[in-house]
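In the block that follows, a single chain appears as structure tokens, in the form predicted alone.
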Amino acid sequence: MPRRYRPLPIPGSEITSENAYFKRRDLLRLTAAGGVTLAATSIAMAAQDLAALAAKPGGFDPGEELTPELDVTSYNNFYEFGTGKADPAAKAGDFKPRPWSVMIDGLVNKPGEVDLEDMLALELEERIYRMRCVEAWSMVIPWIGFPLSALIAKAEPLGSAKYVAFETVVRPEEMPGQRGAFQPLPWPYVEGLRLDEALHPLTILSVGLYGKVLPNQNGAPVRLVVPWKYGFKGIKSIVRITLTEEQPISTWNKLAPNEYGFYANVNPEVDHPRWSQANENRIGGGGFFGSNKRPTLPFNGYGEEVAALYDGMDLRTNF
């Protein structure tokens, strides 16, 4: 099996020429500062490096066909816009992902708000990650983003920090799923990782996919991607990141702890109480109802890279 990442993030200067690399960084700053849509400029330029990265020795090459972009952007869970899979794409048009900032606080030396343009000035890492969701369907998505560790490092974590908590925006005027008599979830949506999980090179904050700015329905303008965990860990439209000593609350773990563990690691040997997780359906290219069925891989196929994080843990209890 090919290695999917280098131990350290791959510098953009290794992927492109030095001249093109610095031009891309300049475009990121200029585009963000001017409030211009990223899709036509910096993100599009960054996406040109995807194929080159996948082909490099030590780069990430999943060896799998990408899920069609239409499926990725039209079949989503994002309850802030509704509980149906088609609701986010249909109802996210009024959401305004810019201007945007993320508060970083808690057990850090340098708490404060980080503007989106400052985050985009961090070196982009173009990677392709497989993402599976708890409904036993999966996708192969070309995310564009940067290591979460780069943002955490800027805040200078204290030695007492053990976990990272995340919080989604609350805007009922723009997010129809957050208003009305029936509320499927308590708001804001919250998630958490252990600090070593958050600092792992495979954990990224995504700002785009398929060479385009991240669509509203996919978590614009910035969302978490942790590819060895089930999809409900991929918190979207993040507004706060808090480092803490105590394990943070996770929305689904709080609502149904017997169904959704805090760790949410893909473990085909632990069934959901209402369905088996031994198999999954790959969305696109074969239909939704079994014609694209395949065995679920432990840690979503990333066991070689992440299993050591859980040495000594009972993965049937800490699921």
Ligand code: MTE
Given for the second form:
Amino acid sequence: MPRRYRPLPIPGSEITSENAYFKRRDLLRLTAAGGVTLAATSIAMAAQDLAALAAKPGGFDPGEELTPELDVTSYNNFYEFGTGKADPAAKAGDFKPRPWSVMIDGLVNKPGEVDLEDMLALELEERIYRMRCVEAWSMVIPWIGFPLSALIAKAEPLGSAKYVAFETVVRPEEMPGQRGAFQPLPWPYVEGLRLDEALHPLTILSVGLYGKVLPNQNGAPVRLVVPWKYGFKGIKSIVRITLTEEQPISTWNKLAPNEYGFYANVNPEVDHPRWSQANENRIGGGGFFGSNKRPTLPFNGYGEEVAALYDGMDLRTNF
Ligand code: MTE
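Mind sharing the form predicted in complex with the ligand? What's above is the form predicted alone.
Full complex below, order starting with the chain above.
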């Protein structure tokens, strides 16, 4: 029997902007020459105003065919809107991703609230990443975002900070999966990274894809993208980022620790208890299911960049 969870409202203390430290001028200074600045962005900016979301190429392109945009935006996991793959696209229409801000707190010198507007004023890059879901399907997605390290650095992590915890918004009135008799997950959805993983240049916060503002079903207005890890690490619609000393709780790890590890590094040699992780089905290949099957790569093909983060660790135990 699935357990039923009651959503917790966000405490008022988390949505105050009293101690906001992200002075707009500071952020604008961060936009280095050659970067794209969305000057004079306004919180009221409509989605179509961002349709031309321009970004400089950010490297790391795997050189593989992009997954069609329609597949990227209609085949999603976002349980706040339902457990079916088509639910998020069908049921996220009432979700309001603006105005928005993200609280950064915990073991930092400068805790505070960051407006979405200021994140959009950071130097945005297009990052074409191969993505691998724990359910053994994959996509290649042209994300638009900025390195998570750019945001974390502004908060000035303390020496004692070892991990980063992330939290999704709780809005049952806008998210049908968070209300009603059956709720598949405890809310808020939470995730975590080790601090060095969070600061790695491959790790981005995404605000768009395919040159457009991030659709609700993909985690609007800001979500995590960590291409060497299984998709469930990519927490959506983030409202809080907390630096911690202890390893944070992550939703799927807490729910089924034998099936979903904290690390969740893509590893073809470590099977999920109920299925193999050796291969994957590339979505949008046009063929019958299975016809676009290909071998899964260690660290999803990003081993050269990230394997050193795990030197000396047994990745079968730390899966
Ligand atoms: N974030 C939240 N808040 N809720 C979710 O249910 N699902 C995760 C992840 N982030 C999820 C989430 C899972 S299982 C996957 S595979 C990815 O989002 C899917 O991202 P996509 O729909 O943009 O491909």
